[in-house]
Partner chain sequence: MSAPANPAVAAQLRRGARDTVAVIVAYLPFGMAVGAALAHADVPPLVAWASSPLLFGGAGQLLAVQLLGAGAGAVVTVSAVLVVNARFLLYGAALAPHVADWPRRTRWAAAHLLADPVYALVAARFAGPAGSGPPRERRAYYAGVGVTLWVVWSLVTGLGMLLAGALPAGLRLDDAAPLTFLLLLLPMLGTRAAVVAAASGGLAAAAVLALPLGLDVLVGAAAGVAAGALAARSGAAGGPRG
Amino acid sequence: MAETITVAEPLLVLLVAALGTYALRAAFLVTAQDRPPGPLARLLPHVGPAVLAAITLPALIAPRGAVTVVDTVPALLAASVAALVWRRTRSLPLALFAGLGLSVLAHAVLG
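Atomic structure of the above chain by itself (the form predicted on its own):
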C-alpha cells in the first residue's frame, strides 16, 4: 500500500525548519554581548584566513578534482607568482595579470 504525501506535509517541514533556523539566529541576537569572550576574540582574526585557505587550496591542488601535473603545476605556479607580485607591488590587478599570464604560459608548455 503506497503512502500518499499531502501538500501540507512538506509545507509543515519547511515551516518547522524555518522556525528552527530563526530561533537559532534569535538566540545569538538575544544573548549577544558588546565584545566576544576572550578565547573567542583571540580566534576570530584567524577565521577569515582559514576559510580562504579552505576554499582556495583544493582549487589550486586539484583544479579538476584530481592532482595532475598538467593542472596542478600551472595553478600552483600562477598562485605563487601572483602572491609574490602582490607582496612586492601591493597591486592586486598587477598580481592577477601576472598569475593569469603565467597560468596561460604554463598550460601552453605543459599541455
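Target state, the form predicted together with its partner chain; input state, the form predicted on its own:
The following holds one chain only.
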C-alpha cells in the first residue's frame, strides 16, 4: 500500500513537526526576561559562536558527509580565502564571492 500516499496524512505529520519546531523557537523568546537567571546569562553569549562554528566546520571538512580530497580541499581553500577577504574588506558579499570563485576553480582543477 506504499504507493497510495494521501495528502492528509503526511501533511498532518508535517504540521505536528512544525508545531514542535515552533515550540522550540518560542520557548525562550516568548518567556524572555530582561535579565535571564545568572547561570544561563553566563552561557548565552557563547551560543552564537559555538553553534555557528558547529554548523560550519563539519560542513567544510566533509561537505558530503565524508572527508575526501576532491570535496574537503576546495571547501577549506574557499573558507581561507573568504576569511582573508573578509578581514581586509569587512564585506560579506565580496568575501563570499571570492570564496565561491576559488571553490569552483578548485573543483574544476581537482575534477
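Basically, rigid core = biggest C-alpha set you can superpose within 1.5 Å across the two forms. Only a predicted model underlies this, so the values are computations on that prediction, with no experimental measurement involved. Numbering follows the first chain given and starts at 1.
- Residue displacement note: residue 100 has its CA displaced by under 2 Å between the two forms (rigid core superposed).
- Relative to the superposed rigid core, the position of the CA of residue 43 differs between the two forms by 2 Å or more.
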